[in-house]
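To begin, one chain is listed below as structure tokens, in the form predicted on its own.
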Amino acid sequence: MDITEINESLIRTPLYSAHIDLNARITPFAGWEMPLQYSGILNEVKAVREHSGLFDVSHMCRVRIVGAGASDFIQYLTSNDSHRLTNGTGQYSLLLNDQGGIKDDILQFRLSEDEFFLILNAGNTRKDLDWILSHMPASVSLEDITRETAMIAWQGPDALKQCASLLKLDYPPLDRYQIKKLIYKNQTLLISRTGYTGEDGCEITAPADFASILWREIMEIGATPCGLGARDTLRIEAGFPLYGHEIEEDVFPREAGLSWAVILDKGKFIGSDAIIENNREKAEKRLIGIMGTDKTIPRQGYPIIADERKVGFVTSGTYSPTLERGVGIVRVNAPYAKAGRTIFVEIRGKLYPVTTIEKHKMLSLSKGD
């Protein structure tokens, strides 16, 4: 799409000019103008799997929850057990509605007892903020720092070594899900060992006016700029869920394979009563990964056929450069959500055989595990 065709009401990240300088293909996404690709999705996926890549993820909402009682509020607001967190640590968690459905999946970090840092999905920003504010006690406040900062994801087997070298940190610079505040070139950075690619790496929140400098320095030590196209392919290869695909407001966590992020014994939280009630029933739908035998792509919405009837549909699908075949995630009737089965994707009236596999194990096949 030509840049001039994009609606002027879309928001540009602090790195927009850097993307234009790199001849990135720009696309509208969740209200933002974002780079879809630079050198090509296949090349960018390869860079992340073999070396390191960097992504502009500034479109994701970043908020601080501050005040006396912040810890107890986060414990009630989200599904995971935030009371297990110590200062400088984080966890994957869910925002649930009162019926136990998934409003969003988030990252939450404890900076101190009275300060938490949350990362929310860009497409759910307004909905999530309204939901959080509607439950927030008077002793706690919310600060949205999205527009005054940028966020860079630095991913791949070389990413942490490069990060330690650039920022003059010991290696490894962080433990998994650890978050650290540091000063680099007189700028305050927040760096966490997290990501959305299936590779190790980190995500850095930096002041908006420093982002382009940091981006250029990361590129100069060997990281390849990557766009949303590669990021989506990488997350599907890794079996990670995406809101609007694997998770939605009418999907229970166990239907999405996310029960591990719901800690019922921590006490009452939003949606907990509905989750307990749902757990008493037999799950009707489950998610499972699939792998094809060729480059045919199982796209979102395609029917899944088994025993000569429709048993589900594709939630996400792509061509995997890593596995060199079509791969995807499907929601199927629970009896069919078992690894090692042959089922079929219906594409334009033709049935293509695919093999089911635990979605988090797809990448391990390429690594010989």
The other form holds:
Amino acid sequence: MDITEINESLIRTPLYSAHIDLNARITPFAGWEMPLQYSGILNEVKAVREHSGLFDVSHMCRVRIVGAGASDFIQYLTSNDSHRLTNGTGQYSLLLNDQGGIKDDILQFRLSEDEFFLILNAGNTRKDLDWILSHMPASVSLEDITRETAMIAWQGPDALKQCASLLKLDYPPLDRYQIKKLIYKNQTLLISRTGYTGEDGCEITAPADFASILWREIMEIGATPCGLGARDTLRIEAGFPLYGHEIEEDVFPREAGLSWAVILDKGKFIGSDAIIENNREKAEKRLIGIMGTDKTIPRQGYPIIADERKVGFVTSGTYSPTLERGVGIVRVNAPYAKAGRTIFVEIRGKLYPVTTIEKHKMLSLSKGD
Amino acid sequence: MSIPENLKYTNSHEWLQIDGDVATIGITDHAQAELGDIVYLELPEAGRVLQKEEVFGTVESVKAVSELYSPVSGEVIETNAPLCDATETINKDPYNTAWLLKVKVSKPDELNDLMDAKAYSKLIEE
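Same protein, different form: I have the form predicted on its own, so give me the form predicted together with its partner chain.
Starting with the chain above, the whole complex follows.
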């Protein structure tokens, strides 16, 4: 059948059979066969917000950058200041193109002076690797460990306690953005206190043939399996950008609220000249969060209307199980990107009022702030 | 997957129960399962006259939007408006409590175009 043929070109993560055993609904994503949902998005989001959830994020590209010039290369390649990192710490950063637009957003960890660990978006893997290799000096080498490992995100208010208990670590096992190599059951794990849900938690890179065992143990200690559907809903609620939605090659970091990850005073890096040039002009577009007044759901691409004209569009939208209403992130003309205004989303020809809110503050509403 | 024998079906995954000249319409078990947790429903007002295959409403899950198509022409005589505030019912009981609307069929010949349970079962297996 056709379906089999299509699937043959897709890559399966080392956890694929675990997902099938759990009756996950599988979806193609960035060339991979990934779990979209298990018990249902509402249940999975609730688990992460209230207890803990685990996600297979093995599709994300993981590379080691190794060699005497690694530290200076990362400093030139990416926008954040990697020279501020000490061994065993990491940061959010951006790959910029020569025009200062965002090629990808990444996590970069310094394991040692000569070894960095990068996590790239699955959908940008080929593009990013070509870009990195085209700038890489001879003193540095790149090792793509994506296929020989699995990566599990373990997120939620209970996640770190459960993690410390399972891996026999002190609590908390790590500081934020810290990364540790540790041996568990004779396997080398790489664990960082990072995530993409707005909850505390960690992400663990493990050898591919150990992934199913670890996954099972994490489930048994109380984490709920969560798919990409819940992951996307959680990140929108938390106001986090996603490549292809909030950020793209033709979007400048400050238009996406990401200037904090662009450290111009660290010296020249790829895209820095263009950013300095662009900063002389006013940003025309900005991102801001929106919250609906009822269950009407903004979706990507829907027009944003204010003062009786189109002033932007929705970059990401979802029903928020946590806030029990539609929420989203919108790109609008800069004057409209201020919190506390009423603007309108056009949904199927009708205008629905929504309130603008700093995108990282949407979740705090559910916590009574 | 539940596909009751006594109902008629469309290839856009609506079901109809025919009682004289009144058709009760909903979405199938297959449709609710494909959508996942349903969180939003928009229905027409009673009195609206629908043409066959006209969009009469919208159903949304957390991640998906799906339009609802009228399987027959006729006037909407009643809608299940309380369902809009209890959309999870569509996931739990798509064929009974989660009916969407009742239409007074104006072109009975159109009913001949609908699928029976056997044909619909074959459609969703493909």
